[in-house]
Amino acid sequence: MTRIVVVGAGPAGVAAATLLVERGADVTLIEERAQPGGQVWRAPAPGLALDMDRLLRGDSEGFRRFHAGFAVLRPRIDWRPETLVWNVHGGTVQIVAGGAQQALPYDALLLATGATDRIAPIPGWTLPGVFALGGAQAVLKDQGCLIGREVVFCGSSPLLFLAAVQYARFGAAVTVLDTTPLGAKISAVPGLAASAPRQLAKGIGLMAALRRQGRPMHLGVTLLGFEGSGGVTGVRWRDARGVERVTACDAVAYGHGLRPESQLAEIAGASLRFDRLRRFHAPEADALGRCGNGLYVAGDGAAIGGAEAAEVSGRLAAMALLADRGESVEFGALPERLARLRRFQDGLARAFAWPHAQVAALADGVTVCRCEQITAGEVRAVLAPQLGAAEVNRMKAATRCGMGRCQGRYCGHAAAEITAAALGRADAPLDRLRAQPPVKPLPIASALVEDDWP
């Protein structure tokens, strides 16, 4: 029997896996959170009598959906929550859980890793109080807390729009300040319509729930910083006129966007590809989630398209993976619904722009790598000719920039477009920090010896 890992348990992974084993196959599913969910269908805490009702309204039917479907499918695979998937090699996937480590081998592999946020270094981002958008909706989800009770949601995202009403609903007072101008959003609006209408009219409502509930919402801003010394007091910011002013609050929801989790399947063989649209790498791939060599991938960490895309993806990935095994599959109308779905996040992404020239101007002085305390100056000054760090990993190695705990998650987008910017490739496809095992910070406690390295 072919035994296959699917690695992630969001919707993408578990549609995969379903799938999978409705057709017979031994399937491993690996999760690095304790319950499945990934962040959209993300399960309270256990005994937390959170309303979910309450957190998801028009999405409460799609989470129930979801972890009863899953329910069904535990007792018929592998489940292996808490466990981290570190490194892939010589057709294992190599994993800690418990403190221990074990290689799993397998025939296929299907990486449905999800997505992180996206973060533009500002002026302090790296105070106690300024959470990423997508850490402060899992604190919400999660425990059932809010980040605080007066909190500026900021950036250039269609979630601070989900996450601001979500906040509101539980009783925090909110403001949105959105980079992007209303034009750009007026622009997108046909393509949206074309492609999703019903995800088109959930996000106006979202917008429109803020304006009747009086929540201060401003676009087209420029952020200009995060004030306060031992936690953030304030955002400082331009509105669209050029007046600048400041509003007071006790934390801070910021965010670019999303970008996918393409380490393990650079590490397991996939090719890269740059996406000029959004200026972020992200695995090479057929429109079936094929990479080769019995890789797959799917959901947000192949391609950047929400929770109906993720759950399309992981199906046909796995439907791909079985036609390659030989078995009788029909893709039906699943492509071009999987096509359209991400054509909608195109638009998204036009309307919601990741602000690579503010980050390419970043002054000297703000730290870049919040794990290593590296400066956008510091990134420069090592790009000088005679010190010949003429691309991103070379920078990494003369400074030390995205070496710490995230493993330049959070500080690699803005590293590649300062070095682009500072070497004069501004307009070429930027350079990315290459990735390499292990992909997380491993436990001391599961003593890995020198023969378990590859």
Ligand SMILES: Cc1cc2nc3c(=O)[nH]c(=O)nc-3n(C[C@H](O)[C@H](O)[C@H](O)COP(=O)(O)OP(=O)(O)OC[C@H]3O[C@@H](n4cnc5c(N)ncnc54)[C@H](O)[C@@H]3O)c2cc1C
The other form holds:
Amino acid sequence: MTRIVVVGAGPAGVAAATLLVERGADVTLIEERAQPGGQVWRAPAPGLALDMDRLLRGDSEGFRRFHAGFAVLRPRIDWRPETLVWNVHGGTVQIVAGGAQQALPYDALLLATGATDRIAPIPGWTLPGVFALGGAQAVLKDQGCLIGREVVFCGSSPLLFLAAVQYARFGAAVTVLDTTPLGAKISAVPGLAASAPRQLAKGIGLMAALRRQGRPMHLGVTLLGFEGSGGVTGVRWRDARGVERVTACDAVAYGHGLRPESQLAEIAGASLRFDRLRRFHAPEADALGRCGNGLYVAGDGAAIGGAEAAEVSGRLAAMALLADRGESVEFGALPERLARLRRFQDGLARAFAWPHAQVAALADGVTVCRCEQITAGEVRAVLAPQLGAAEVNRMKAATRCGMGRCQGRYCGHAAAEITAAALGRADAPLDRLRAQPPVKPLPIASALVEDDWP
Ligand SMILES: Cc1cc2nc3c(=O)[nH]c(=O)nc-3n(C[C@H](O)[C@H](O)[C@H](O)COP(=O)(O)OP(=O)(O)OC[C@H]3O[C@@H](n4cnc5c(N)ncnc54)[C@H](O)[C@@H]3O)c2cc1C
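Could I have the structure of this protein in the form predicted in complex with the ligand, to go alongside the form predicted alone above?
Below is the whole assembly, all chains and molecules, this chain first.
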């Protein structure tokens, strides 16, 4: 019997598990959260009667379809919710659930671990009331709460407009401050229209809805910092004409797009490639998601692609897995569909750019690593030639930047930009913080690992 473990119950992992089960495979599906759905189809907490039609509007049908499909899948798999995979070692995934640890052997491992927000540190970003953009949206989808009543959505990401519109539907006064100029968006339009016109129309529709409602929306701004003492009270920014302004608020949703959750893939043996356009590393895989040695990646954890691409790539990775086991599979038009959706994401990456030059030039006093309270100046200080830290992992060892609770998942990109600039290597592929187990914090009481595959 082939033991197949799928990690992540978002659209990619569930699409993969569904296809595998339909082909008669035994599948264990592991998910850190209590419910399936991933980021895009995240369900409200049990017992919370959140009006999903009001929240999702045109997307509510997709939400219902996903959860109805999962209800059919669930009795056919070994479903492990509230279970964190914290390591991959010696042909096993090491998990912790309910405070106890276990090692599950696998013959094939399909990682569909999704993405998280990418954060560019600026003055005040650690103030109470400043949320990651995706986190602000998750609070609404999961708990039915708003992070504030007057919320500034800022940074650069297509999610800025979606989350702002969703907050406005629930009564928040929203302002959008996007750091990428209108010109970059206009230049990206032909490529976006050629690859996924429906998604482009949806994005333009969100911006138009904010305009119609008279919500303040500014493109090409420079964010100067978040202000406040006990909590955020305003955003200081410069408009495209160079005029400095402050927008009062009681909360901020802040993010610069997404980064793949690639640590498990790296620990499991995948090589990582540097994506020059997005300036991050992602697992090296073929067009179907094969990394080699029985390891497959799908969804945003493989390449940022959005919900539809996640589902398609989940199915493709499952097909590749079956093909590698000698089964006959028909890939049909799916590879071309995935390639088209990923081309669309390349256009989005240009229209919503990561401000790498601004991150590299961050003032010395600004915190980069909030877990360990390390500033940009402390990072630069250990990169002085006489001290010999000549790459980002040595910098980490010398400062503890990236060594805290988040394991560098939030500070790592900024730390890499600052390090590269300080060493005069900003144009070369960036270094990256190497992934280390545990990929997320573990309960200290969790027991020793045991091999007890049922
Ligand atoms: C915060 C956030 C909000 C988003 N909101 C939207 C939106 O509203 N609309 C939209 O179109 N797109 C949204 N996106 C983009 C979204 O990521 C994709 O569209 C889609 O959800 C990707 O699907 P996926 O299956 O690849 O990953 P996800 O949907 O992210 O699913 C990955 C799953 O893997 C689980 N997981 C990760 N690591 C582990 C581990 N070590 N152990 C166990 N389980 C693990 C996670 O808990 C998660 O449930 C959002 C992204 C983020 C990060």
